[in-house]
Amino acid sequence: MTTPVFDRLAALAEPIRVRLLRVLQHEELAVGEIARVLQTSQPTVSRHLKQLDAGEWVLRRRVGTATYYRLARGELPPDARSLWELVLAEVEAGANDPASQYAEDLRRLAGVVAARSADSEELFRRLGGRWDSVRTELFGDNFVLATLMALLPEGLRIADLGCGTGALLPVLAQGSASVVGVDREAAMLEVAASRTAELTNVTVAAGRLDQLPLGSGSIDLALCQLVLHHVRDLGPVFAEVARVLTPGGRLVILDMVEHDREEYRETMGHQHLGFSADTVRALADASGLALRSWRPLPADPQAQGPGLFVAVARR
């Protein structure tokens, strides 16, 4: 027969239960919300909650048909509270690393809470979580990027570096004088060429990012979207971008923040596990570019991958 202390140790011996309790210490959440934060299934969350509930680690609150959970911190017996504080101190020390799973949990938690807060007005209470789908049903979603492109100065020459199948090329073409998509994969470029065949201000070109088939000073705005983590040696890439940009031209990077998903190297061929602001700044400085901004994007609760950032460097 086990004693209470061993039962409590067993409850915290599973890392996912520690992560679960940690987010419930920050916010009261429903099962589906916890699943989105931890990036696991609702049955898995329910199974762990059942064990934590039996050990009186969590408190439940019913709201209509939904059940919300929070950490029973103030109601825990002294021995359980002391054990939790000891475990939490170790976890928070690791959470100082922005690439850790614990840091990512809180980024996703912020995204879940923000999504919930958006439904506070009467209209959104009436429509519930259907507002985005209602708007999409009425208008589609192509208007978002088209509207943003209208904000750009007229006459820009834009290069989508590592354009893949050219999904962005038609959008970029709406607000620029000329657009060129560059990629090294012939199969990708074939699709991109077909997609943009009727757009007179769009061309596609085969080439490597460290040997761009573009003239010096020929581009006003270069875009690298979810590309750089596939490239082993980034120094020559940044140098080439600096070469093809006009004075004052900009490089916009969208990529992953630093993370610890080592399996991506094997399963997806990633050469880098995301990038920090310091890494991007060092690469930019070495090539003669100046990093103007680096900011993480709000976490999408539905997304399964690491967090993203957007950075802007100027020649």
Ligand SMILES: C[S@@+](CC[C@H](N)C(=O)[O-])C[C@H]1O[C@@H](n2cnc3c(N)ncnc32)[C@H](O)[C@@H]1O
Contents of the next structure:
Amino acid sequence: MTTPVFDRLAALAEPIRVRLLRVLQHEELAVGEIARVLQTSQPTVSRHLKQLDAGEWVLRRRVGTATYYRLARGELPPDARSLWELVLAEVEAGANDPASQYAEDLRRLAGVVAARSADSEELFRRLGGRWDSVRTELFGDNFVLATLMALLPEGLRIADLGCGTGALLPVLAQGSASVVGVDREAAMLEVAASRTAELTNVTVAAGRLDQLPLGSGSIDLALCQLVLHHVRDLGPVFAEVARVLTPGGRLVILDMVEHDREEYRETMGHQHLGFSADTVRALADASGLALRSWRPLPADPQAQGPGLFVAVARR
Ligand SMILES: C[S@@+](CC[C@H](N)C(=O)[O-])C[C@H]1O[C@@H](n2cnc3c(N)ncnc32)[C@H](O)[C@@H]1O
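What would the structure be for the form predicted in complex with the ligand, rather than the form predicted on its own?
Once more the chain from above appears, this time first in line as the rest of the complex follows.
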């Protein structure tokens, strides 16, 4: 039976594995990169890595479809670390000779690292359409909203009308002067308030869309997302929005395009089966707002509900 120290000695018994660990101490590398540094084949590198991995000498990190390796230096057990430092000291003494293999390894390592920017072009060429799933795997999808918020002018005063549980409030809060979420349902506002409790520029207010608890001309950007189809008489709502918007302020509406799902009246209390551009334009005109755009959104393959549109009206 072997003791761990003999296993560790066996791992370091092959010069190529010592060279491999030494370059991985300098830099985290993929198998192909290691093969180029050590001037050997990828299967050879993989075979040695497998043994080093089994002995917990290396740490692995997956990035999309690639795997990167580095020496587990800080995580090595004390006996393995002492052994490694002993062997490394010998190797570094030999590396002082510029003609030695060890010195060459580090020169090729520098070349491989320098070539990485060119390699990233190759990576994106290879990934092509699969980049979307790699990006989601690495970073999720939430950051997209933060990017888009950063495109808006800073310091806006925003009102999310019919904010519901306030899912949008933390996003809207980024870069804006103030955000107020208005809803008539206390249960909804409670959730909205607790999810924004830490955000100093967000408040929530109980109120109806046709009697907004907001001062005249106090809002730069009003948002009605998936709420207008719940309100039977929309004239007073548009009038209220026009009142609270500052001159030049905008109303953004996100709602359903016209559809024929009559059952929504019963099951979800919808008062309107979607809206046409003409309906929204007429409501805007009647309240002193000008409809600037009305765009149906591309269908989302995951979504089962009717299609959506986004409209912008300006005071
Ligand atoms: C379908 S939810 C949408 C919530 C949120 N905007 C979103 O996109 O997730 C509609 C919300 O509008 C609120 N609501 C409906 N009619 C309203 C009215 N007349 N005044 C104020 N809030 C209203 C409801 O209480 C509900 O929270």
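Numbering follows the first chain given and starts at 1. These numbers were taken from a predicted model, which means no experiment stands behind them. Take the two forms, find the largest set of C-alpha atoms that superpose within 1.5 Å, and that set is the rigid core.
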Threshold 2 Å Cα movement between these two forms at residue 80, rigid core reference: yes
Core-aligned C-alpha movement of residue 288 between these two forms reaching 2 Å: no
Did residue 233 shift 2 Å or more between these two forms, C-alpha, core superposed: no
